[in-house]
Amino acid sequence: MMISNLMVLSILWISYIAFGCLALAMFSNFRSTFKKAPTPLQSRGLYWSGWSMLALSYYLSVAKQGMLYGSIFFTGMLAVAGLLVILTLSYRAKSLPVFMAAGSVICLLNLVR
């Protein structure tokens, strides 16, 4: 079965969300981003969504393309959604949480068609 290109993007999006919900979950992210420590609370949400998020992506991911070939692909999403994180956080990262919300608008809008 073929996964199609907003689907793949949805994905990578969805974990991109995840893991800079675990990012933001420890301190030195969270304080270099918002430039105050988080609270415990905050700190527990956001590593819970994180990995919320993790297991809907790889929900998504094998219930589009099966077991062998889902995981095989959450992996590859996982990658490419860490590197992405890692970047953002190296260069702006200030600008995280709006990537976030920018990725979960389109997630949104693109899982719902």
Given for the second form:
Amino acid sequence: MMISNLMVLSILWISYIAFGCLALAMFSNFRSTFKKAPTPLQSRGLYWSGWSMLALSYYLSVAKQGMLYGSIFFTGMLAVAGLLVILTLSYRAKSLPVFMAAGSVICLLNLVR
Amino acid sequence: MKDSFFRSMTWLHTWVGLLVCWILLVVFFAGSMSYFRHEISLWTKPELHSGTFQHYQANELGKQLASGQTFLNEQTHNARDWRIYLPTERRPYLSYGWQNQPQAGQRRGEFHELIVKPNSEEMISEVRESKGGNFFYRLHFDLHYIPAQFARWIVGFCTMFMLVALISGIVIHKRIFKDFFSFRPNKGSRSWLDAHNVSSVMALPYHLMITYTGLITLMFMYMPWAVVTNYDGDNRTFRAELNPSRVQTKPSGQDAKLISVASLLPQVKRYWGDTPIKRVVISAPHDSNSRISFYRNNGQLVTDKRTQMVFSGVTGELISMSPVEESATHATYDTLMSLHTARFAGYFLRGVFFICGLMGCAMIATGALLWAVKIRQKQQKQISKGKTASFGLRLVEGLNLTFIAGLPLATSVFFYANRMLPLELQGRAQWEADCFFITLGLVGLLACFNRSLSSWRLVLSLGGLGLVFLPLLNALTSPSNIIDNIVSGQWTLVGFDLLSCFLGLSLLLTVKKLNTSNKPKSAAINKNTATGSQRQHVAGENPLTAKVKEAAQ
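Next, give the form predicted together with its partner chain, keeping in mind that what was shown is the form predicted alone.
Entire complex below, previous chain first.
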């Protein structure tokens, strides 16, 4: 069950967006990115979209590569995506939403196709 | 009570982690490199870089097997077994090999292998002697220079420590979710702790998995009592029962005519369909007890088992076939083993595992550096009064420099040795390994005298330069350079070059960053503390990048 390069990229980026949302749901990360405090509604929204993106990423991994391989793949992808989010937050905090948005466009294009 | 529990866990984490961290670092590093074992082996044999690559072709199979059998029949005399390796994704060439009868007192005979050029009878026999990726693979659990059995006990001991350190680390990490995304650079020991936490927590499932399954891989050695009790210590009987197809039949000594291997293909196809075959082994050819085994290429199945069909070499009768029906225990064991070795992993997953392995290296390195930074802070008062740092601190700082900065350098030296040692050198493969350890030794010697920032800078930039120029070395000492490889689609070789270049560059960037970030800092801080904070900085930046670079190869 081979998986296309574009699909791997999509799954990685979805995980990145998921972690990005979860990070922005936290007060300190939100403030360092947007220079203002999040409203409770924003926080909750980001939190739940983060978890649903994670679920989507897991679903795609498993659907494309089977339960066993997909689960392992998903776990590995999480580590890489998490690392990327942390690096973004540490060195380019303001660009995090930009990267997330750019990623979602690529993912959408790939998934719709 | 809670406080004392927390404190004892912190104590446990600190000392259990520190005691074996340098061996663990080598093991983690070598393990990460082993994910690319075949790729490294390919790179270290430039004789194979042109005119040998081919894909698996099901319709060529009969022809390949037949010509292999003919060739081995003509070339070898009284061989113990013949092997025909078919092209796979990671070993993209066809080769014929054979094993001579073992000398008295040895378990295995001398092994020879010839690589076959596609669509011709031509062979490549003049391949340089090199351990290649197997060096790192063996280093991962056999270390080097010491008896394998002994080394495996050491590694097992360290692995147990690692597991304890991981679990106590989770217990003492109070803000595991709150600090999930926090990495605050340029904040002294705070940054080190953050880096330690991030590299641990992000890849935590991987770290736990790899450490636990690492113990499982050698569990019959570490905990042999079940086998001792139930089989009277007869390991062989136990293994035979576990996997009947792996039993080696003894040759009878009577001659018999060997059937054509290719004639068995229809039978194999009936069971396996069009699944590719990885290799065919003919043991005791021309003996009445000879066996012909077909091994299936299991692709991305999460298993570490060899799936094989064994035929009689005289009658062509199917003798055994695996997998036989397996118990839940066996299936669990197999899954754990396969998770550790990741033989099933495709290129992407392999890369992910590699990155996780590097994060493991970073975790160990940052932990060791953090210890040194903290202790130096504690001793700062005495040191500023003119006393020397304690022996423990000097030892730890020296070992940190040797292993954290030394490993990437030693690795690049290994690859230079591979290409630059004379081909006819006696014991060449061993010399390559020796070069690796001599480099580590030299860095260690440097660490005896000077553990300051300048040493870190020197060792890291040497390692970085070495890695950056590996593609150039490859272009000069192999038939094809990176451009040719891109054109002909040899992505394994291209990947090796790009990755080492990337890692080298990031190493050099770190050195540069060290230089710039360090100056204002030391000026701002008063004289007494300058050395301490400088040291922290140096070590902090170094280990992370160093790790990443090392692993890349």
